[in-house]
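Take a look at this single chain in structure tokens; it is the form predicted alone.
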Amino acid sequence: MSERATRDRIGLLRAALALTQERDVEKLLGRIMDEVTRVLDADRSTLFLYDSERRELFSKIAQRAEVTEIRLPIGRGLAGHVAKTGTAMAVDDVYDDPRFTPETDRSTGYRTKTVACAPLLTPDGRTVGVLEVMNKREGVFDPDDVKLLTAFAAFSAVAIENARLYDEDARKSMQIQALNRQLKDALERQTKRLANVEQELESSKRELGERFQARNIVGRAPAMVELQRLVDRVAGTDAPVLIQGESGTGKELLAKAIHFGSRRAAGEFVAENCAAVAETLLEAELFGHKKGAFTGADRDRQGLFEIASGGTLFLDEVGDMSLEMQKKLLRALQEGEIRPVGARDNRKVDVRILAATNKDLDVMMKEGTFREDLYYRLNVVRLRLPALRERREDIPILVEFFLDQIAKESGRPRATVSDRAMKALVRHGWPGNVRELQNEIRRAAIMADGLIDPEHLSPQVLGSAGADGMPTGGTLKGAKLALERKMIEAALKRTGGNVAAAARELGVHRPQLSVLIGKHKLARKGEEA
């Protein structure tokens, strides 16, 4: 081996070792140009990289401050030709070679004489750039120089690719670290928010629990005191409870008192008015449905049984269910399982059932409109909410309670009720029960300027009552007939038009009530007036 070959190999190995130690792409490119210039004893060198989007070479130039960047289309100039062919070459006098482009020399004042170029080829054959050395200090670039430059270009290409990958990995790692920090910060914020929400929920549940305790049921009438005692007793069990009472008596409030006094208080209390949901939708509402089970079922949906699992499901107006729906409800109660509409498998649920109705289920059962087996399944414990007219002594207490509530909600000074207005309120029949009284007090509090007098009460409450609540004008016979008609209408409304049930409530025989209904031209069940 000649002295030159030995020198060249040593120089090449030193350069390769130097390049493998550099991971920064920009520094690596500068080092490649320095090493190739030194190893090949050239005056200057240029490293071109390939811009794949523009299909051009752009330069990184060593020892040349005159030009910041050179751009060459692939195939143009000596470097462009090497990039296109993928073959190294040397030119002894560039001005004799038609492929040479002298524009750079003219713009910089530098005189290029001899050039050697080699492509930067990756192991898989991709051209990523060109190495070009110019003006050998002694003589011209010979074939051995071209071989040396080709070898240098080969491991330079690998070093560039490795450095790029390293740089890309480093950037990705930094991006991942930054994202991780952002995610960590976001998670910490969300965790704090969630903790606050959980605290608020717990606080709300505690407040609800306190609000709906049996001891907070408003009323001192003997029937209400006994009801409070029974609620405390049944709340400690999982027994189904049937709550009976007219509309507006507070059946849902009583159900909440049972739930929040039970071991299920931490679970959900879910209420559904069976009379308010179309028969065709009630099954899906209670048991849920699968996507595509029927028109409009665009996703799976949980039913109220599943939502209330671990808690209490309150079924209001259960007497309005069809016999077919009653059968499906009975199966769910017997098996402790439900099957969503469109599903094949059953799902276990753990739900306490509280049911309510304003109808006489005993009569409905005898008439065949309510299933006997479901009746006994629901009627393990029966609680009856008395109508407001049956506990008139509680009306002043309820009025004061509602006035306190209105003042707290509105932030306005608390209103008071005159004795004359209170007498009118106590003497009214309240067919809408506590709900009607609450709405009446809300309205009166708005109309009055601090003191509620009879003139602030609605005509429905005052009726033909004077200031002392007694009728004024008209005959005794007329007043008696009007009262008789009003009481029969109210009884029929409460019993859903059931004459037998209305007769029992009014304390008369059914035939006698039928005669009175005809006398007053009132509509029977299933008839129009």
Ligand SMILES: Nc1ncnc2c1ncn2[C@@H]1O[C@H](COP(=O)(O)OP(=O)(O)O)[C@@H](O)[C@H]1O
Contents of the next structure:
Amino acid sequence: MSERATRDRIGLLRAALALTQERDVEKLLGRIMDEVTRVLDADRSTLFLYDSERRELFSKIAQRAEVTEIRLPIGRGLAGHVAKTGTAMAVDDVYDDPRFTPETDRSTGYRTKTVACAPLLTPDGRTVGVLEVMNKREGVFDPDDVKLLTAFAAFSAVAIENARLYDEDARKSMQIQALNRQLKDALERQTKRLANVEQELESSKRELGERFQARNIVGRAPAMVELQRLVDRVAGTDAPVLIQGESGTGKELLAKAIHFGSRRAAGEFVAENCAAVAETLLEAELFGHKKGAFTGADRDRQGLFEIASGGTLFLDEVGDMSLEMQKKLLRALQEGEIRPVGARDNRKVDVRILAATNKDLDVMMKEGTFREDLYYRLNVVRLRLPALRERREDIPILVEFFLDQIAKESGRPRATVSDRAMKALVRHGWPGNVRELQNEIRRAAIMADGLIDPEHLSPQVLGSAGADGMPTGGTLKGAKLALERKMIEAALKRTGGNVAAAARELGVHRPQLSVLIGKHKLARKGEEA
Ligand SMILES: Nc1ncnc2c1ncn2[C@@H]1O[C@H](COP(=O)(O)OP(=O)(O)O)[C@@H](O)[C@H]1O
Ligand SMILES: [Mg+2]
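Can I get the form predicted together with this ligand as well, since the one above is the form predicted alone?
Next comes the full complex, and the chain you just saw is listed first.
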């Protein structure tokens, strides 16, 4: 082997070794240019990369900051020609070669004479660019130089591909790391948020619990004191409780006190008014339904039994349930399982049942309108809430309680009640019980602006107060009729002619009020007197 050939090979091997160690693509390209310039004893080199999208070569000139990027379409210029043919070549004087583009010299200010050029070919035959050396220090680039450049370009192409892959890998793994970090941050944020929400939920449940504790059931009447004691006692058990009492006496309040005092306080308290829902819907409400079980069931829906599982289900107006529904309820209670409407399987539920009614279930049972077996299931413990008129001594403390409540809710100064107004309140019959009293106080507090006087109370409260409006003569029947007419008139006026609302206020059923309105020839909403 000639001395030159040996020198070439050693130079090439050293360069190859240096290149395989460079992982950074940009640095590698600079390295290739340095090495190829040295190995081929040239003055300069240019490395073109192939932009497959634009089908163009563009020069990597990191090595020479003063030179702007050169872009050559495939086939144009010497490098473009080499890229197109895929074969290396040498030119002794570029200005004699028609393929040379003198613009490049003009734009760089460099004077090119001799050139050797080889494609950067990967082993699988893809051209990733072109390597060009310029101006051999002595003489021209000979065929050995072209061979040497071809070999150099070949392993440069591999080195570039490797570095790119490595780079991409690194970028990907960096991206993955960044993504992981983001994910972790997001997860931490969510976890924190969740913890906050849980805490809020916990404290609002505690608040709710406090609001419904037995001690918040206002009442000093012996019957109420006894009830509060019983609430504490039954709260500690899972026994079904039947709560009886007129509308507005506090049945739901009592049920909540039991729930929040029990080990089920962390579970849901779910109330369902059995009288307010049509029978067919009640079953779906309580047990849930599958999508398509009936017209309008456009999706699966969980029933209240499942929602209340782990907690308490309060069945209000349970005496208004149809016999068919009573049967289904009984089965659910006996088996501790429910079956959603349209479902084929049963589901276990763990629910404590509290039931309420203002009807006399004993009578209904004897009449056959309430199932005996269900009655005994619901009626393990029975609590009876007295009507407000049976415990008038509680009226003043309830009034004070509601005034506190209103002040707290509205943030306005707490109103007080004059003695005369309080007398009227205590004397009234309260057919709507505590709810009616609560509404009355709310209304009066708005009207009164500080001190509640009799004039701020509604006519029916005053009406039955006697003292002032006492008729001085006439028959009892006439007085009764006059009072009846006066009260209905006032109620209709207050409710804006809404018969249903007036009936509720007066404690009568709507049809009954309609009859009375007709009797007294009073005007309804939208009618002339
Ligand atoms: N003893 C009581 N102490 C305080 N508030 C009461 C009392 N009883 C009833 N209330 C209030 O009166 C309203 C009606 O009570 P609720 O439990 O809904 O009656 P019911 O279910 O018997 O119709 C509710 O706002 C309730 O908080
Ligand atoms: Mg109620």
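Numbering follows the first chain given and starts at 1. Basically, rigid core = biggest C-alpha set you can superpose within 1.5 Å across the two forms. Bear in mind that the values here come from a model prediction, so they are computed numbers and not experimental data.
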>> Quick check on Phe402: with the core superposed, does its CA move 2 angstroms or more between the two forms?
In response: no
